[in-house]
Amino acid sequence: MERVKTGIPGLDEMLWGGFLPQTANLVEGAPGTGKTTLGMQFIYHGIAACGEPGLILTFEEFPEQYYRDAASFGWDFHQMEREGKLRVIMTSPEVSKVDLERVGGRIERLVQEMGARRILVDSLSHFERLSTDSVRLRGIIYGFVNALKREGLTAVLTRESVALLGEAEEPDSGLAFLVDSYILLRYVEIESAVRKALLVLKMRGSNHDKGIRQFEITSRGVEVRAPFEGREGIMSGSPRRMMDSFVQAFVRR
């Protein structure tokens, strides 16, 4: 099956080759876990390695922030914009929602003019101010996500999580139903050091690696590494050493 590669070492293997085309893929994590970096890397790889122009739709950061952050990884977003392969758009959920609902909106025009195939939406959390009613809010997000798919885009959608360390909040089951894949990023404390963990919670229409892996943000971007071994409770933020079968068999009696 055709896949849309993220270009992130280790993650494409977990996704069995990458995202499926024209899907909405949620990346959720606490501030600083690397959600935006992961999304920018997805956009950069599409342009640099796959010939797929991309859009970045931001509701909170000025475009200059993305240029600076990208440059720190060696990604020249300024040059990509000059070549017509990238556009960074600062807008609001209200404006982008209306834009996608009408024929000939800004995003539709850019998709057609650039031949855009990928989009990063940073962040979906800002849609929460559109309605206090959870059912209506899911309807708004559902319409937005489907509009991106109709434009032929494969989307990475970021979302803030309030969970830092300790017991993590339950994933949003309503939002999980709306998206095609759901990736969780978490901080975990192991032996007085904070590490980062990644889990592919769901992937519609495809199998995937269900292990919990360590990842780091390096000078080249996000790199997903080996699974956590010999521990349980990783995604709660408070991992414990797993007892071997001999000890379990006798001590727990």
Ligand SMILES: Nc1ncnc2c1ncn2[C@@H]1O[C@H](COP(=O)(O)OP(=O)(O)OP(=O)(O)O)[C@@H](O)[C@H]1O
Second form
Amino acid sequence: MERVKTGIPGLDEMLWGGFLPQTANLVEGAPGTGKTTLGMQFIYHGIAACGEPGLILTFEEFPEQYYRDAASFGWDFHQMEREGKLRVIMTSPEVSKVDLERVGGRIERLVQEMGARRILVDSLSHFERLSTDSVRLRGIIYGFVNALKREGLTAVLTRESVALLGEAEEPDSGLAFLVDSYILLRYVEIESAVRKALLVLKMRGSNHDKGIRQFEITSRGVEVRAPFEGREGIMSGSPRRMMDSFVQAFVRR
Ligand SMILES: Nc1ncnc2c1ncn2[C@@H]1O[C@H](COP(=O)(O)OP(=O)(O)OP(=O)(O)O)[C@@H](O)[C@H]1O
Ligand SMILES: [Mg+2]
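What would the structure be for the form predicted in complex with this ligand, given that what you showed me was the form predicted alone?
Below is the entire complex, every chain and molecule, led by the chain shown above.
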């Protein structure tokens, strides 16, 4: 089956080759875990290695931040933008939602002009201010996510989680139902050092690696390493418990 490769060493193997085309893929994690880096790498790899132009939709940082961060990994986003293969768009959830709802909106035009195939939305957390009603909010995000898919895009959506170390909060099961895959980034404490862990919680329509893997951010971006084997007891936020609560969140509905 055709796969949309992230180009992230180790992650594509966990995803059995990559994301499925035209899917929405949620990357959730605490501040600084590497959500934006993972998303930028997905966009960079699409342009540099797969001939797939990309969009970055951001609600938080000034676009310059992305160019600087990307440059620190050796990814020349300015050059890609000059070549018409990348656009970094600073917008608001309100504007992008309305834009995608109408035919011939800015995003739709860009997708057609550039032949964009990938999009990074950084971050979905900003949608939370659109409604305090969780059912309504889910409807809004559902509409947004489907509009991206309708444009033929494969999307990486980031979402902040507040839990740092320790007791893992329950993943947002509402959002988990809307997306095709769900990747969790966590800080874990092992032998007095803080490391990072990556877990693919779900992947619709495909098998995937169920293990909890270590990952690092290096000068080349995200690199996924070996699993945390036999480490459950050491982690303060037990990954086994985290898995259990996630499964429960599904079963309860
Ligand atoms: N060139 C680099 N080499 C190694 N590590 C880097 C480099 N650039 C950034 N980092 C690390 O990447 C991490 C930040 O990653 P990123 O911005 O992707 O996180 P994030 O999850 O998006 O955070 P936030 O929730 O604040 O948006 C930092 O911990 C930083 O130390
Ligand atoms: Mg970020």
